[in-house]
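Only one chain is included here, represented as structure tokens and corresponding to the form predicted on its own.
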Amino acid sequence: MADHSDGTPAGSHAVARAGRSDVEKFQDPGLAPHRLRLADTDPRAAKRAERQVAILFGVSVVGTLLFFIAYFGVRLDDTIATLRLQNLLLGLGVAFAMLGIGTGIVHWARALMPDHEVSEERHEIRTERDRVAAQRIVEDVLEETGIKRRPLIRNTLIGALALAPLPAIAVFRDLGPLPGNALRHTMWKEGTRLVRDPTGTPIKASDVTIGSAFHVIPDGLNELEHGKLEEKAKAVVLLMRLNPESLNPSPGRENWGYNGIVAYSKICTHVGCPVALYEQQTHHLLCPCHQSTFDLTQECKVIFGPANRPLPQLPIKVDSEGYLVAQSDFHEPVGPSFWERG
């Protein structure tokens, strides 16, 4: 008989081959011994863990309340410090609201819910008993969580879950003005002077040279006491001057500019970011958020990016003193186009 003790697969029996009866089968190791936790043996530890879970759910409630205090209680003004304070409090509120619920549930599961492993045999599903079996499973889960026997945890969890979605509802509701008249009408009207942002200095046609760009707001905006930020978000425009021969106005818009000076809404029609980059060689306006690009020579037609609508144009003219003024308001809604417009 050949000696295969040289370590080859055929002789060392390191490889099992089909048909061999001496291949040992893997044995079922079974479940590891269950180790009781302190809360399983000490009622005081269980009560302490229950209070800790309730405190975490209470932290979630406090976080939600902090969000609403910051959202409705911090009055915004023109200073960046106030805006930063509100953003800080909003972030902390949402963080505590979410983390309180999450860590509370995790601590509840690890300290109080049953943690023993269960091994069950697969069984045939009988459709006529599905409802009864499902009901029994739900009842077993409720019993194992102890939610019926621990009213403190149950009540604080219900309170935290009831309040947690409210910040999201408030944020989504206040993302911006609803479509319709709110975005169709701005502070611009016939005779309103174009003034520099933020100084409020009126602009003469002679101040605007070819290749220059001005960030412009309507005269009187800085004097508003209420709604200044909202009105500015809708009315701010970019003012530029090109060679009149480079412009290609559509029929009816030939007189919307003055000697190559044109004004367009600064709010991108994608999601409302400020269009602030002007490339004077190509006459392109670029939105820095998602790179939507508008061609100034073609009435700010979209030539690249996710925006699907040109920037609205503000008709302008020159008054008797040589200052640039609006002929009217925008002829279409300003801002993003992600909703239906009437």
Partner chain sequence: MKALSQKRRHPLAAVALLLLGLILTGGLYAAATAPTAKADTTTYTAADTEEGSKLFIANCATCHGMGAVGSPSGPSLVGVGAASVDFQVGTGRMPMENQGPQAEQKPAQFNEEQTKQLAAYVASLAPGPAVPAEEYTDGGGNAAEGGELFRVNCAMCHNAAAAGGALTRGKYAPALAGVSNEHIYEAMVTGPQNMPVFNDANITPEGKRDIITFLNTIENNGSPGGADLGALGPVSEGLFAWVAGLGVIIAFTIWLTSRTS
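Numbering follows the first chain given and starts at 1. Throughout, rigid core stands for the largest set of C-alpha atoms superposing within 1.5 Å between the two forms. Note that the structure is a prediction, hence the values are computed from the model and not measured. First, how it differs from the form predicted in complex with its partner chain.
- Ala97 shows a C-alpha shift of 2 Å or greater between these two forms [criterion: core-superposed Cα displacement of 2 Å].
- Once the cores line up, the CA of Pro114 ends up 2 angstroms or more apart between these two forms.
- Comparing the forms between these two forms on their rigid core, the Cα displacement of Ile217 stays under 2 Å.
Could I see the form predicted in complex with its partner chain next, after the form predicted on its own?
Since only the chain itself is given, any partners or molecules it might have are not part of what comes next.
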């Protein structure tokens, strides 16, 4: 069909010929007729536009002045009201200073600057000749460097390039040590007292009445000199007491609580938000970030939301003085899943 593709009526064997050339040859409509703006024809309109642009620039000047009036003029006293006033005026001043310049320039360009349409011819698409020329340049360069004839240079270059990124590894390694097994352990160990957050006072079992919720940290956390927040982020616990009959502990976990007092990790197993919205009638724990809901009566099983595993329980007991202490650390890593957790 190649010989028929020249598109002329004579060359084609198509039946319909009349008017065909008109259809196939798409007429370039060209540019729309240039329409003059009001300001192009009427000097008074041009004058008005000029004044409008000047007013907008003036608004900008007033805005900047307003900023400095607010900055130096508003006297701050002890109340928050003056600070609010100053903030408002500073914000308005800067906003009008910027907005005045921006809108002024745009209005100037739209109303007064020349607006004839200009069309630019499209460049010819790349030709075979250019491609060959480019290829020749690459070949010439390869030839002139002599990299093919001098393997010593080539090999040492490869070696240098392979080694050069290594310093980056050393630098990024310094961003911090690998967590090691820090994700698997918290500050809790046998005999650590449960103390109130933030005061750090220990909690007697008799203080925890039914329906109570205590926000708990391990004893000694407040005294840590380094890494206090890191430890707190793992060790925070919510302590609740409910009717012991409502709890359904699984075999082996019957004595992890005391008289209906149970302690669960406050770190959501989804992405680690603090789960502390405790509903004392339904015994649901709700995570405020993504609405994962845990049922306290089923050992904090997930009953709704994106979390995938129950909140870890902290086994607790009562020491000889009647204070609540931990039996051990959590039996599983707290918080969200991580790569090596398995």
